Each structure stands twice: as structure tokens, then as C-alpha cells.
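One chain is shown next in C-alpha cells, namely the form predicted on its own.
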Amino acid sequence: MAVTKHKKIAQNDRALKAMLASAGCALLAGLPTQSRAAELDNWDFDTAALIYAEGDSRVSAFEPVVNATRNFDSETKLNLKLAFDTLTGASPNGATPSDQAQTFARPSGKGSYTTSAGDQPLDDTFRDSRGAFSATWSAPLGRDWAYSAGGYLSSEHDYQSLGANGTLSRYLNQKNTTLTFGLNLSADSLNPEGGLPVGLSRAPVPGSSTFSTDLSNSRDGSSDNKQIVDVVLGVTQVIDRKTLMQFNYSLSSSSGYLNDPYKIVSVIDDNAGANYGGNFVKDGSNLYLYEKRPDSRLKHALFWQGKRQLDNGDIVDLSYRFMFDDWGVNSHTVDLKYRWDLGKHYIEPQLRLYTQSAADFYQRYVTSSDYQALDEVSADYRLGDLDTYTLGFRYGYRLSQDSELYTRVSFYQQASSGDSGFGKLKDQELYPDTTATMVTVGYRF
């Protein structure tokens, strides 16, 4: 799980991709035997809880999930999922560290917080909770067709999402080949604390003589909307009794308010003098701008996955994803899992590698001589150059054919890079590494 203030960038098409992944063959669930096809008119449950903690006392999260599936026959199912998560900690606000203490207004405009000299500016009042529910119906359409249809909703204090999705699958070659078309529609509403910031407007600084004016000028209403349309085309091929491959192409279109209303950008003084390379002071206070992103985004992604069950029962699972968009972001993801079958026990180590190029409008900071000519800018590290890896380890114990206890521990490391700055800025750590630990405990029955 990507735990951030607005993790909805990847969240809205998750249900669609999950349905498409399951449409091809039972092998994707771990190459089980066909005995479960005979289990009719029963419920399957999967309950789990995730604990997520970033290093340096940053964001932490707790997320319990209940997933229930009613099997009416071997192909007709109703899936219900309920999740609730709470997040606390300190989140980067986008400003650069400085050789002087910095004071920032709370997002609501009421109160302030101060970052010491040399420290990363973090909003330490980060609090959030979210509830989410989804339902999906899957059934056959004759012998060679199948469909699924579903909907979901999620709500937190400043963000609501409502969506519908569906897939249509065609079986060929004695059901060894599956062609799938998927569609997801999402309507999201944002109502950030303190109102909706105007992109590139001046962020109010507590104690400045222009605080009230800056606060008023930086807001444009209390809420706005975002729409997302996702289309996925997929083919799943059974190569032999122990080998499966899948290939997907997905297209995602987002429009509306795509800014993060809690992110700002530092304006740095680029004129020679005592403050050269430090925060630019205007009207007696440091100058920060609210970020501004384009109001639309079009993403393309190619995904390949292969699974192979070895003669000893072990399973090798390898996938690769390439994504590119009209913001200039390109990313590559490689995910490798190997499951050792030890009778009632199994262990599954995982290695996930991810690399990303920066968006065209990403800048870690802007300067006093060019900030007035900007059209778009964001200092959000999630849009910068990133290299990450995740090491995971899952252990499972089968209590019976239909029940299992499992746990997964994962360690995440992120490294960012970019322009190292000039003047006083060169002495600051502009791209700190991020680490996180994730622990999941679950029971399937």
C-alpha cells in the first residue's frame, strides 16, 4: 500500500485490475487444484490487518480488511470487501530545508508549526481515517462468455470517491485463452481543510503583515471534483498444465482538480547577497507557493505476468509493468515471487524493483527570478525521479484445505534524486531517503 495523504492516484482502478487479473484462470490465485470448483453455495472469507510505519517517525497506518465471497456455483460469485484505515504522523509539505527555522500555517489557516534549521519541513499534524466498501458480481454468459460488475465507495474527512466497474470476458481454445475488456468510472470529490488553494498563489506565512490577505487570495471555494476513466484490455493464456501468462494494456484518463492541496513549493533567492541560495523574502516573510498541476492526465501501461509451477510444487511468479503518461513520467516495475511448498506450510520471498522519471513540471524549488513566469510546478517527491525496492517475506500455514493463517513482512527503501541546488541550498539535504516497514497478518477460511 502506498500510504500518502492522497493515495487515490493508484487507488481508483485497483478494483478493475483485480477483476481482470482473476478473469483468466485459477492459476493466478496460486495454481490450486480444481477441487474447489465443486464447492457450491458457500462463503469464503479473508480477513487481514496491515501495519505500515515509515522511518524517522513519519507516516504510520493501520488498515483492517474483510473480504467475503459467496460462491453460488463454480463460476457465479458475489464478492464484498470492507476496509478501514487510520493514518497519523508527519508528512512532507514540499518546501526545502533551510539554514534558518521555518514557520508554516496549518492547512486550515488556523495555527502554525515550525521546522528547525536544517530539518525537512514536515506537517506533524497529519491525521486521517478512511472507510471503503466494494461489491462485485461475477457470472457466466453461456459457455464462452463471462462478466463481472461492481461498485465501490470510500470516504474520509476531506476526500470522497464513488465508482463503478465491469469486465467482459471471452473464452477461446477450450478456455485456455481468455480475452477480457474492463472499464472503471470514478467520480471523486475534494474538500480540503481550509478551502481549495489556488495553484501558484502565495501560501500564507504566520506572523507576516500580509497573512490575512494571502489567506484570502489563496482560496477559491471549499471543494472541487475529479473524474477518472480506466480501460483495460487483457489476454490470459494457459501455456500448459503448469504455466500461465497474462498480458494487459491499460489506459487511464483523469481530469478535474489534480493538485495536492497540501503541497507547497519554496521560492529561493538567486540574487548575490547574504541570502544567496536561501529562502526568498518578500514583504518581510519567506515566499512559498501552492503547487499547480495540469488539470488532466493520460496514462498508458503495459503489464506482463508469468506463473510456473515446478515439478516439486513450488511456484515462480514474475511480472513487469511499463507506464508512461503525458506528464512526462515513465516508470518500470519488476516483481518476483517464489513460493516454496512445504506441505502444510509455505514460504514466499518477494523482490520488487521500481524506477520512475520526474514529471515535466517537477521542481524541487523555484527561484525568485522565474517563479512569476511559471505555468505549472510541483515539488511533491512522488512526481520526482525515484528508485525504490521492496523486500518481502510471506509465511502461510494451512489449517485445512479451506483455511489458512498467513503473515507478510516487507521492507521498503526509496531514493530520490535531482538538482542539488546552489548557494546555501547546497548544504541542505534536498532528497532524503524514505524507508518503511509493512506487516500483514491474515486468516482465510
Given for the second form:
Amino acid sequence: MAVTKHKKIAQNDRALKAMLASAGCALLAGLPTQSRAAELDNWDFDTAALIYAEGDSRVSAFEPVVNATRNFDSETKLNLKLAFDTLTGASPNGATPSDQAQTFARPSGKGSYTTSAGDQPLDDTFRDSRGAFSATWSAPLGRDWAYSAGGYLSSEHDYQSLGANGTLSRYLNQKNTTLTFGLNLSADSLNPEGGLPVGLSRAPVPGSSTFSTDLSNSRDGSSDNKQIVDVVLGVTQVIDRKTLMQFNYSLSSSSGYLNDPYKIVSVIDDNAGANYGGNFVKDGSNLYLYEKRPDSRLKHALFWQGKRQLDNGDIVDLSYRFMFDDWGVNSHTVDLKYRWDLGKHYIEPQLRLYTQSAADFYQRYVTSSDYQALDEVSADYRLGDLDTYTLGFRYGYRLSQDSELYTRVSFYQQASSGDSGFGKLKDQELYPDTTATMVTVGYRF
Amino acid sequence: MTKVIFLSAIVSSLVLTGCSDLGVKPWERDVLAKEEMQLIADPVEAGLDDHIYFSKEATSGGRGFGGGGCGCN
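Let's compare: the form predicted on its own is above, so bring in the form predicted together with its partner chain.
Zooming out: every chain and molecule, the one shown earlier first.
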């Protein structure tokens, strides 16, 4: 009975594999049925779909992924991955809430949206879809070495990324120690909707007398570039039959246009009077500036991970990451997973804690007396003081030796903090929490 | 920067010298060979997580490359 069931699952898996393979590549075309079945046995598929939804109908995302691996032998493989994602919803534009209604131009410069008094300014036209493809070849080099080489490309309507990477590993102590060197190069280009904003220029306010001048002064061409180089040095060590550890040091250097083209900063009136702490009005309308970040960033990260199977078969997976960069951001991340083995089933609770300090140029708002002297500024909460928590549960069911169905539900919370403003601004909620729910369903076969 | 290189050099040399006594024989790899015992047990899930955290926080990478790939940050 069990054998028949397994056979049936294996047949179903094969049918699914065939479907995915024929949809994705033409490798199998022309092969006789028997060789096709044999060829399919060399492939592993991992498919999943994620739904990400923020509370208060903010950003929601849907991301299906297909990951296919062709095994040539136990150490030689080709991995292909295809992912799509679509994003919709409303995203904070960086401006502070105010005691007055605020009207902002759409990024394109055409059309506008109005935020009521006391509400978070959110650009509700946030909509994007992205397609990404990557391929990685990995193989041994003699007995003591291994390498991998890969490339990827990703495309959105306003952002493209093209990258190449490689790793070289050296095995020592009967393969109990592995030293790895990795290098990744990425060339990205952006072409934001409505042109490329000039950092610190005035954002055009619809209906104002200076709208068209501000719009043309705030744009400089339509596209720019960003380059990223990542280097990773890693040591993986087998401790005993049930324990292994990894330690990585990584360096990531970005340069080019690093601003978020859709983020602005509010200028707040600090002149004594009735408008103290309100939006600063210049030439008859509120003054907002486009954000400006430095044109380079160097990040360092130290990463440690330990994994151990306990005597009862459960697995504990703990990792810690410390990151610091020349923007003044420091962060700590702790990630703990406990896989509770229940035979064919397992439950894996997960807890992730993350905390970061603000970038040197992060300011929730700027004042009317200091905005002209700024070199750089961003009010993007993702560069501010931020704590996040993720609590997740994964449940998996092993259908056969090689196939598994799983689902994961996670709750994610972001809590920002910082300077609470002055005057009228003190009454506004400058650091609202964000919560999100993530649901993933996956099938590996 | 110098501090990091120095620290990494010390840690890696400690790891390397200390580690020659650690480890298992080739025939003792039954547990470590399991899929769920790999450092990244589910690369697809790890990729989805990286994408979310990359677009929501100021840190990325560490485990692997922290590069670009999307305009979400």
C-alpha cells in the first residue's frame, strides 16, 4: 500500500517536473520517453509562492519562485532560478504628518495625491513588478577544491540589475574545514518615473505658482547607474557528527546613484510664531526637498551560524550578524530556528530580532533655519533607528523520500524611533509602527 | 578597517589551528549530509527572506552576497 502510494507520488512528481521542464526549457524536447524520465530524475525542483501584506492596506506583494537544479554528480550541478514579484499599495514618501492637509505631486509630475491632516503621507500609486533570473554552476576542482560561477539579471520598469559572481572553496582536514572566497559584481541602472530627481532640490507642489520651475529644476536626465562589489571570506567547520558552524566576513561596496528617487524630506518652520513646528511655507506652498544620500557606501558584516541536531532528532539553527558601514549604520541580527522533528512532519518555529542605528545623514525632518546648509539628508525610516521582530512558524510534510510540502506563516513588526520634533510637530506621530504578515507555500520534489 | 582585518586574521587562525582536532571521519557524515542540516537548508526560503529584509532594513548580506538586484531599497 505504502509502496503504491510512494510510486504514485513519484509519478506525480515526475509529471510536475516534466511540466515545469517543458515550460522552462527545451532541454527535454526530442528525447525519447524513457530517456526523458531518466533525465527528469536528475532534476530537483523547489517551487514556492510568498504573499506579503502590510497592515493598514499598505504595501502588499506576491512572489512566486521556481528553482531548478540539474545534478550531474553529487558535487556538480547547475542551478536555475526564476522569480517574479508584484508590489502594490501605499509607501511612505518621507514627509512628516502635519496639522494641515498636504498635497504632493506624483513621481511622474503629472497628477497629485492629498494626505489628510494628521495622517502619514503615503504615495498610494506604488506599483511595480519585477522579473529575476539567475544561473549558477558549481563543481569540484580536483579533490580539495570546488568552485561556482553564476550570473543574474533582474528587471523592473524603473530598475535593472545585471550581476556575475563566483566562489572558490578549499577543503582542509578531511573536508571538515572549508575556506571560501566569493566575489560578486553588480551593475544596476535606474530610470525613475518622471526623471531623475536632483538631491536636495525642491519637490514640486501641485497648484503652487512655482510648480513648473520646481519640476524642471528638480530633474536631471532620466537615468543613472549604481555599481556594487561584494567580497565574502568564509570558514565552515564541522565540529562533530551533529554540529557545524560557519563564520563569514563580508565587504560590500556600492557607488553611484544611491538615493531613493521617490523619497522627500519635510522642511519644518522653526521661526517663533503661530506656525512653529508646522510645514515651512516658501513662495506660497510647503517646502519639501528630494533626499540626497552619499554616492558611495562601504559595508562590513561579520556573520556566524551554528547548527546542531539534538539527540531527539530536533535541529537548532542559530545565527548572528553584526554589520557596520561608513554611513554610520550599525546593526545586530539574531535568527533562531528550532526544527521539531515529528517523523514525516516537522514544525519549525522561528524568531528573528534586528536592531539598527540611524545613518549619520538621517533626519526625520529638517528645519527652515538649517535646510540650506545641508550636504546630505534622508528621512527614509529604513535608514533611521529601527528595531524589527519576526515570529514565524513553518510546517512541513514529507510526502516521499524526495518530496516535501510546506507552509510558513510569519509576523513581522517594525518599530522606529527618533527625535520627536518641536512645536506643532510634537502632536504628530512621526514614527508609526509597521506590521506585516507573510505566508509562504512551497513544494520541493 | 585595520581592526576588522586584524580581528578576522586572529579568528581565522584560531579556527584553523583549533579545528584540526575537530570534525568527523568520512563515514560519520550521515547526519551532516541531510538536507535539513545544510547551513542554508532551504535556499528558496532564504532568498525570499533576503528580498524582504533587503527592502525593509538598512542591512543585507552577511551569510552570502548583499548586493543589489532590486530597486526596492
